Structures are given as structure tokens and as C-alpha cells.
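Take a look at this single chain in C-alpha cells; it is the form predicted on its own.
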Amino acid sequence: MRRHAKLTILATCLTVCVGYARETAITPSLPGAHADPHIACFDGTYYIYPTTDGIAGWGSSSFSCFSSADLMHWKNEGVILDFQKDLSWADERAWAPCIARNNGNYYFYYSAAQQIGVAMSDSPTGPFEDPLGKPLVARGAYQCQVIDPMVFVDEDGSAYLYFGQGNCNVVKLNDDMISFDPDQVKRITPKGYNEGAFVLKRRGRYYLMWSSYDTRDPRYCVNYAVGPSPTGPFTPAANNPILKQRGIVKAAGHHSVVQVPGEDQWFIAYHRFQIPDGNGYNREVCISPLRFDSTGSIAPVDVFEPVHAPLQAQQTVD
């Protein structure tokens, strides 16, 4: 009976101490405070381009650039593009950037003072400079606020741009990348939607992603609808949302996917309250794996499981 009383006791320790590891927030993947960070694979290399967090109001005016070779360990590249030297109609709310690359440059996509702006380079980690000298997408040129751009490169490298907070739009790019035709900008806004649409590829299928509720809203939250075309039509999924708050975790949301080159398997990027006492003017950056299930659909993310390395290919991208 004693034995049997030790061992139950044993077990009762060993259940509540992983109980406890599980409910213990994973350690942010960028020092400070960060937000709406975009996750990219370039020659082998990881990228994440965030939102400087931490200032009321959104204010921040510039953007660096993280970079890691596992996904664990990341160094700070610095500012790669600074709205107060290096453009002259922008100088504030530097927010929610992507990153693309075609033609052998790279485009990065920002929203500058509720317009979105595109700048290039020749290196991922910049310097980037502004094309344009104007917004690609003005304020006031759709029915959405003109935010969140995110821009998908198919495999023929057609190029496809999407923006909005309040409606979706989607819209190919023209060849250069940094034009389109504003008669082709096409509505997609999916119920539910608010902001940060994401797109990502997978065996034939297109899945466009976003954000619920707004990012200062604990139920901030990522769901998603799978479709046959860069423009959809997308049918939602039916065990929505698959990144969402739980435990201490408050406002799991604004996301970017990535693939390990040549594998089956996925990561994503995303940002929370900062632990303890964050809010949505102070968020954190953290990664988690994302997987599917074996009808394709994307299955809920914990978030409370980080990074394993090494990484482990799962299975073979058909």
C-alpha cells in the first residue's frame, strides 16, 4: 500500500509539473517589444520584419530586420528603412511590413501613415530605397483603411498584393512589382475579417489567413479559408480560429507562416501581449510550428510549444 500510495503520488507531481511546462508562456523569439512580424526564408537564411512596438499610438517611424539560421537564435540587422531620411511622404505609424522577392530583388511592402508603400533593394537586410516617391496604395483609394500589405509570389512569379484592414483586397502586381491596375483590385473579405491578411501555398491549394477582433482585444485571433486561386474563391474553415489567447497567452494574432526549405514543414510567427502586463501597444514576437492534418486543413496552434531544434522534416512537399 505504501508503494502504491508513492506512486500514485509520483504521478500526481509528474501530471501537474508538465501541466505547469505546458502553461509556461514560450520565450520571445525578438528582445523588446515587436509586433505584426513578417517570417521569410531567403538562400537558407530566416528573416522576421516587425512593428517597433512599445509606443503609444503606434508611432513608430522606422523598420530593422532580424535574421537566424535555425529560428532560435536571431541577430539584430538594424534599420532598414527610416521614414524620417528616407522618404519624403511618410514620416509616422510604421506598421505591419512584408517582404517579397522576384526579378533578383527584393520588395518590401509597409503601411506608412495609413497608406502602403513598397521599397527595394538588392539584399533582404536592406538598405531599401523608395521607388516611388509616393504611396502604391493611397488613403482613401478603397473602402478599407489602407494597411497590412502582404504580397504573394506564385510559382510562375506572378506576384499578387494583398491589403486592408476592415475589407481585403487583392490585386496582381505588374512585372516591376511596385505597379498595378487599380480597375483589377478585387474584394475578398471573408466573414470574421479584420486585418493582416496572410497568403501561403500548399500541395495545389491557396490558403488566405487574417486576423479577428482588433489587436488590443484579448480574443485578437487567426483564422483562415482555403481556395483554388491566388483570388479565391476562399471557403472559410471550419475549426476556426487556429491561433487564439489561452492562459496567460492574451492576443495571439497578426501572423506570417513560413516553410523550412525543401520540407513539409511550417512555422508561425505572431505576436501576444507582452508577459506580464502587455497590452496592444506593447506586444512580443513569438513562433510556434504549424502543421496539417492529413485532409490539408491547418491544425490548431499551441501556443505554448516553441521552437524544437534540430528542425525535423515531417514529410515531403508533393
The other form holds:
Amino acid sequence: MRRHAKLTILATCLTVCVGYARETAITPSLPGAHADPHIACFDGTYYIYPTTDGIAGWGSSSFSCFSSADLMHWKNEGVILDFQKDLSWADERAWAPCIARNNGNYYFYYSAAQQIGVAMSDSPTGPFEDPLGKPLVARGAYQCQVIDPMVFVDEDGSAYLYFGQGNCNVVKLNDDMISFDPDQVKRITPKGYNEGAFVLKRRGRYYLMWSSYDTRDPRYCVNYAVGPSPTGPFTPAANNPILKQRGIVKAAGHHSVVQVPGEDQWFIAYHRFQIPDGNGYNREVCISPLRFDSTGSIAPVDVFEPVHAPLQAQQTVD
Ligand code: FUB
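Please give the corresponding structure for the form predicted together with beta-L-arabinofuranose (FUB), as opposed to the form predicted on its own shown earlier.
Below is the entire complex, every chain and molecule, led by the chain shown above.
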């Protein structure tokens, strides 16, 4: 009888705990299945550029964009690049894009059939056009799967392209933002790197972040390293990973980070398996606060913490 009572108490506790976790999983920021969110802020508006997910084998062939004034309410701005219509050299596997602004233009970098392309527009919501008519980075080079571009624009306007699955490469882009010197591509693969490189700068230090494991693996997670320049050398942090699965949140990764303009306030956009019943092809985009400690280390992200208060972006950070 006593044993039965103990088991009953244990079962009740477990039910309460599981129920609590279910209740507190944060609401995805975007409706439906999306992944690989690249978040940015231009002129007081936040934008997310994701992969469209929920298609067998990551088979999407277009990109949409979402906008928000407060990081909480997101508007679908519609399709900004459609491979069938806008590209001559690829028609499938539209993955993991990123956006950069420079010289008064917006540059949209994306994976297309495991090559990297670039498209241009004078608006963050497009329409974007392919200025090259060919990949910016072609398949077969640099000992990596040529996907997952990330462009970081430094304060002096210098722009750096990071890319690759399996290996991480970096190269300074030319001033036109749509070309680079192939001889200058440098491999900077940190230990445990798989894909999804992202770079931010805070207080003169450069943070190279990336995802480890495969996106279909619940252990998918985000690590980082810090360096004195956009090309390194980067020293891995002691407190890795800073974003990972917890409870019903699985495979939290392939992220990006946005700074609230003019504030030392940061948010991380990432994907997780959809809740319930998600997997590596059915992922959803969430946003949580990202904080630095007094030494400049990134604190572990609480995947159960949502964006709290309405947040107005006041000014622009390039
Ligand atoms: O979304 C397709 C692929 O899954 C991305 O390119 C990878 O980074 C992984 O998230």
C-alpha cells in the first residue's frame, strides 16, 4: 500500500512536471514550419528571413520574409525570391538565407541546390534580383557542402562572407558585395562545427557562432568562439553550448542574433523541432533573449524564455 502511494505521488509529480513544460514552451514567432532564421533590423523594423520548412527533403524553392516592429508580432511580407521565376541556375533546395545592407542596397545570400547565390534589392522586402546569373560560390570548392551563407558587415563597411557545412570558410567580399577573391578564402572551422555560421561584434570583439550535430538530431545545438578580427583567430568558449535542447524543446539551433538598436540588448532567433510531432524537416522558429555576462561570455539561452515586453526599434544598426 505504502509502495502504491509512493508510486502514485511520483506519477502525479511527473504529470505535473511534463504538463508544466508543455504549458511553458514558448509560442513560435512565425506561423507554420520554418527554419534557419536570419534576423536583422533596418530602420526601426525587425526582419526574419527563414527557410520554408515542412517539405520532404528540405525541398522548398522560394524564400519569404517576415517583418515586425516589436519582435513579437510578425507580418508575412510574402515571397521575396522564387527560384522558378527569378533564378536561371537552380530550382530547388532554397535553404538558410541571410541579409546584409551596404552601399544603400540590400544583399540577400542564400543556398540554392547546394551552391550559394546572391540577390539584390533596394528594399529589405524585395523584390530581389539575381545580378550574377550564376552562383556566387559554386559547388565543389572549399571542401564543404556549399550552403549556409552568413555576411557580417563591420563598422568600416568591410563585409565578410562565411559559409559551409562540414567546414567553415570566410572571405572578405569586394566592395560590390557580389564578388570576392577566391584565393583569399580561409578555412576557420572550429572544433565541433557543422553548419549555420553567424558572426556578431560586441565591444570590439568578434563572436563566431555555429551549430553542431545534424539538424535532424535532437542534440543539435549552438556553440561560439571569440576573436580579435572577423577572420579570427577564434578561441572556443568554455561554456559551450549556449543553446541546446531542453525538455520538450528538441534540436534548438541554426540561429542568428539581433541587437536592439542603440541598446546592449540582444535576441536570438533559432529553430527547434515543431511541438508537437516535429523533426528535422518540420521545424519552427522561436526568439529568446540572449545575454552577455560581465566578462563578455554569452550566457546559456533559456529556450523557455520568450520576448517579454513590447519592444520598439528606434534606430538603425548596420
Ligand atoms: O534547412 C536546410 C538545412 O538544414 C540548412 O541549410 C542547415 O543549416 C540545416 O538547418
